[in-house]
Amino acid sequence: MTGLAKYRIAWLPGDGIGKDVMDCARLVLDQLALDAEYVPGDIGWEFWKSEGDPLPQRTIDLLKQTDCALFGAITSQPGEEAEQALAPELRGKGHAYFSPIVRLRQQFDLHTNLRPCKAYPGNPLNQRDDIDIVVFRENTEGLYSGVEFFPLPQEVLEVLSAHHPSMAKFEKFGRENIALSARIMTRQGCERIVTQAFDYARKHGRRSVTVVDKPNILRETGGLMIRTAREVAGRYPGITLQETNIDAQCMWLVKNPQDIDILVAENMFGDILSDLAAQLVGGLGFACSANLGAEYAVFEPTHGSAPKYAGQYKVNPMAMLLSARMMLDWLGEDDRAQRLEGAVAEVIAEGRVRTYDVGGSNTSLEVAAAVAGKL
């Protein structure tokens, strides 16, 4: 490819099986003859270990020169384990591990995480063949906003104790034994994600949007989400707003998934809902996602890096291929996007080429080749 290609796409394999599934995506994208230059970027655990930064500044600079990014998988570990994984000369130098995908979402304001969970007929892992759920997850706020403390600073403890009498029961343990994660939500963030969900419903002829939170317990943050959703819903006559608690919604997802249309939630609840919904239609091997902002987007399967399978081309590449389909759709390549989804659906329906998780014995590349063959 030359610099004259129509699109410049950042190519971010990441860790573990990230390279395996990205190789599968490239095979299919090449078969589609997408006019794109794929620009490799450094991201992941290996760069944390060797540089103390899993998302080097050079990668951020690279992304700013591309139209969007396709991302494979990431490995993350807790603080102490991350410190021990550093090269010896980097330990004790103040490096703090922070998820690079979370940083990408915040750096580029990728506020909307879109996760379709659709049952493709012929998949033996489907709970039902009529499931077609779309999850909208707020991507930059909530409990994943990254504002955490351990141990709890004295000034933070004093402020909390002055405003919340219930903090007294924790003070007796000593602030050195208290960890705190903040659930931060803004009216603007809530309005933006709910509006995205309603816009999608209007565009695609969906009948309802269900906002999911826990306002009876999380009164301020959950209450803000529900109140804002009601305000937004008033601008969309003909589309029903439903309100549910996260625990009850998980139960109903298992009980009556065919009755659910669009779900919208803050960061952590959206994460939980989308993984549960994914399992209803075959598991994380079929779970694609898009991180969308006003001017940039990152597309990724939602499975992990599965280091034990790295380089074996064993895992299901369908989540990656469907993420590539979402990328094509975002780029305005509607015909290619529809052709790719149709090819994926056809391979699943035939059931002749499958990876181990679906009861088959084919490699990731063989599945990708079967999809490419349908194109």
Second form
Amino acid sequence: MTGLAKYRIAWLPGDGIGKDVMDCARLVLDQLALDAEYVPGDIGWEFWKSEGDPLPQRTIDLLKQTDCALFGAITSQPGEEAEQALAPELRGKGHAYFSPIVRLRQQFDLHTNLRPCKAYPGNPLNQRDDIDIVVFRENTEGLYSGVEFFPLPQEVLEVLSAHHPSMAKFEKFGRENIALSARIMTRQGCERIVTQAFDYARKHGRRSVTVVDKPNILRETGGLMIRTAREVAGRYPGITLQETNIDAQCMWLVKNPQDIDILVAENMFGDILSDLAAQLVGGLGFACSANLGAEYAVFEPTHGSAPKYAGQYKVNPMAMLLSARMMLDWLGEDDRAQRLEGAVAEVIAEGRVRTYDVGGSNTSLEVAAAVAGKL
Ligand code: IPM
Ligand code: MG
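Target state, the form predicted together with 3-isopropylmalic acid (IPM); input state, the form predicted alone:
Complete assembly follows, chain above in first position.
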């Protein structure tokens, strides 16, 4: 030991195959000889079941003492199933499950979810080899703000009815039969995410940014997003702003994916767009992401926890390896980041070592070892 490592990185495997893919990341990071200390943290379903909290306070405290976090995957289930899963002594005590990754994004104000969807030539799952889409998803507000009601409280019903004629048609159902999820968007939130997209465009020589929403129907929230995007675009001469509706944009993604550059959207629309875009370049096994704030960042593959494969080292680790690459980028480790991406691209191009989703029979660790071998 030669004293303190350069970086302290929180190590959060989470649930299911989270640990499998984190082991793969570790293999590659060690090969790159990153000067880091990896600090394990508790997060996920296990801690929900045993403590009634999938993101214990001790984990939040730990993250505050690290530079950034690498995160595996999380199992989430709807309310009733979650309650049933609790240890008997915790049931009926008012514990409410809320996705810990969504909470992390909100708690650390990780406003930008950056999701590159790039085709690496040689991947047989690519829809085409010339796709290079980058999705900027607003990560802390919008429809995933977490402001929800069921049943609808009387006071909320009264306020809504007093302020909006459209509420009249719901009153007859009774508030005990009405669920409400609020789509809350702020000018600051819209400005932040659109600015990130334009900054990225400028830095990477991209020609256009497309803001995706549905302002003809969601007039207030969608309207705010589009107006704010126009203001921001005014500060970036030479980069075109395009405006599309979410439904049409999904169609064009399938139709002309090679023409699409940078997409920026509110939380739920960005969530949907990023899965769709990921599928064009190999699916969730290749989809990486970064949750970025001003001071902190969490890097994670977009995929879920695939409980049925947990511990089998069967799933594709590329999404995780590319997420680790984004982490290296963010840390300013440009050279290591580039080498890692190059190694991933090479292994994909050769096509000799592949997990089942790509038609191969190699394990996650074999794929990671192949990547490490190229470094
Ligand atoms: C994602 C996932 C998460 C999200 C879930 C697991 C909460 O779908 O990162 O895209 O919706 O943000
Ligand atoms: Mg998603």
